[in-house]
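The chain that follows stands alone, in the form predicted on its own, written as structure tokens.
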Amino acid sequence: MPILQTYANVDPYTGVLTLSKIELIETIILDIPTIRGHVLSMATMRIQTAVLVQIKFSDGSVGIGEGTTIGGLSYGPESPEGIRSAIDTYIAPVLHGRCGNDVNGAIQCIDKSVKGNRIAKSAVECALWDALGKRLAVPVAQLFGGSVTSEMPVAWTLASGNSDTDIAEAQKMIAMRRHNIFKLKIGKRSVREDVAHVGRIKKAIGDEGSIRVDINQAWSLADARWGLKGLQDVGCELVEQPVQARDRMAMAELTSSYEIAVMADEALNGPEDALAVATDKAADVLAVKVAQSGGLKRASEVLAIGQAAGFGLYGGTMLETGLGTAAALQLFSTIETFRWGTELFGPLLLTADILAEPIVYQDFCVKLPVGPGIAAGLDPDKVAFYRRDRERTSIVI
């Protein structure tokens, strides 16, 4: 007896997954208050905002995905909004009608007739693969050749803008063992004053806690020049994205040029742009994000060439709900070593989590959720509350 024939939707006889063709593909947006002022070089949050798929399947079953982008269009091309209007109006209608195993083919069926738009791309993928994975009765993870961990170690960002609130924030969060890598928002004050933060509470903080920066792309390359020497002095470990995406030659500059670490992350949009770093030396380590990739696929591409390239890995996030966090975190458990772990916080900065069992953080980890798919179900009360058209009946469940 084949083992195909305990999986959901296969065929007793045959051992070939069943037909299941997609037939209905929905989209809302959620806008969820934050814990606190998140505050980066370009904006600060204070609501992250999600656009939450649902697709439905002609044998019954239901796959569900994220697409979220960080400050509305301040930190890059795609808002909440523009997410919803291209899968509502360009990808869903040309997915209608097939066949829903077919993941790699949808996949290409979207490229062929939607340029860039990666996020709204990553959440209808998302939902393909967790469907799938349901009726395989199997972990995403297994779709992309089977998780090798169980929990990933997870950095926490300070990012009010205060030192003392910082420092405060820090220290409990190594009290609980949630955290003990930090990173800090810095870029929207002069290079001299970011070093002065960073340094006290390095200083504070000592051995108990690593310590990285994010600039967002703020700096110039003489301030990050001087920025990245003033970092390096006074204990910092890694710098992300210190300059503009598009600029790999200071980027590579700036690699060859310090002993800090520094890390690609708005300069990474799929597996192009993460040949494009390598082949420039434009970095030392990848931020890889889902969504930022264009999806699972994409993203698996993308740690790939790091891989090959040997770079260090870091697994980013989007400040995604829990839904996109445990998305990436089934794909993410696939690679043996993240050497500079991830930051899949996004679930705890929000005042209220969406999933009806929330992500474990622990010992200073993000456990793996374990079930089929991606292994995350909605709690479709928050879902109903936080929706922006709280007027409409249904609910993504």
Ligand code: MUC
Second form
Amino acid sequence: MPILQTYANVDPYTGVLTLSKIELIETIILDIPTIRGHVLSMATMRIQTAVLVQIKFSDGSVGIGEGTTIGGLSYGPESPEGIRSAIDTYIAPVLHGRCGNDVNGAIQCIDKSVKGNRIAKSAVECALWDALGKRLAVPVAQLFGGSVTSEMPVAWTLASGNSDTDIAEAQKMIAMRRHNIFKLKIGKRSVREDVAHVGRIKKAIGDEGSIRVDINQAWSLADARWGLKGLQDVGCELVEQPVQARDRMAMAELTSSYEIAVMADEALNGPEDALAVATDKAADVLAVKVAQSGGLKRASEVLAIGQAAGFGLYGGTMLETGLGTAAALQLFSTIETFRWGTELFGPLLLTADILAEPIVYQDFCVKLPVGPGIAAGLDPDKVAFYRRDRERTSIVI
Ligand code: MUC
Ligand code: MG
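For the form predicted together with the ligand instead of the form predicted on its own, what are the coordinates?
Time for the whole complex; same chain goes first.
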């Protein structure tokens, strides 16, 4: 267990939290290589870039958060550089001097002066919750009503770009008892080739694992009609964001036309989108991502809408480091109905973990770390090593 600092900032007589002002918000860009190329329909990742946020408060407490996207600007409208600049230029100045305990007030204040930029907002908000949890000496999950589970099923993404490599990887994961739910990234090749690739992997794995696919919006509606038919015939149980995020009518048609479950991912940028997807019946399952939702609070609202509307729920990731993963675990552990499990495997895709104490993956589950705040502490040497602005020594030969 890492020793995580807590602060006894509650007045013993009144029970009121003592004032703790936001003094400094720092951002650092980290570039961490992946363990192999991660081939998605829109980009191949060899490095994951994370924006690390550290907030320092007047009582000496510190909160940490992460803002991460996938493949530069190829996944969504925010880039790592944009996330950092939005925080430094627009978010930090409006928060400076505010009471750190007033997280809801901070969220409102940011929303008033910054439109969109959900990942940037999420990183800052996470650091606020983390510090509040530490000051109160409780996990962030407690601030959302408390955990109902200490572990959750966790999928692994097969995305080497080669069927044989993917099969070997899946078999290794099953043998290690680390993952038996596999998400395949497809959409780069023709629909026919993709369905054959999925079929080969499902055949090799049999009943030892389940197969899902993520298209990342690459198919037209016509492609998707063929694709979903073929995928369900080869035993794939779920298809994620087959068509453009904005095309809810196409998502609704696919949802009602096939037995295979349809999941919304890029279509979900916060609670308003969750409501629209529910109204249009444009999915069976919601991939709930903390960063894409705009933070823990907005993600909890997406979850509430998802539960009320009877969607299957899935705990999604932006392939964050251990830091963003720990934050998501805090929120997801408060929900009893993640019928489709989670994919919080981000730290395992990276060649290094920036946490002092890595998150534990065991028996096909990810474990909820125990401790105050988001229950995650940074390894300062790793942060120093992977920061983009590190002085690098080059040897000229
Ligand atoms: C996505 O689109 O879901 C999640 C897992 C993975 O491999 O990529 C991400 C992004
Ligand atoms: Mg996805």
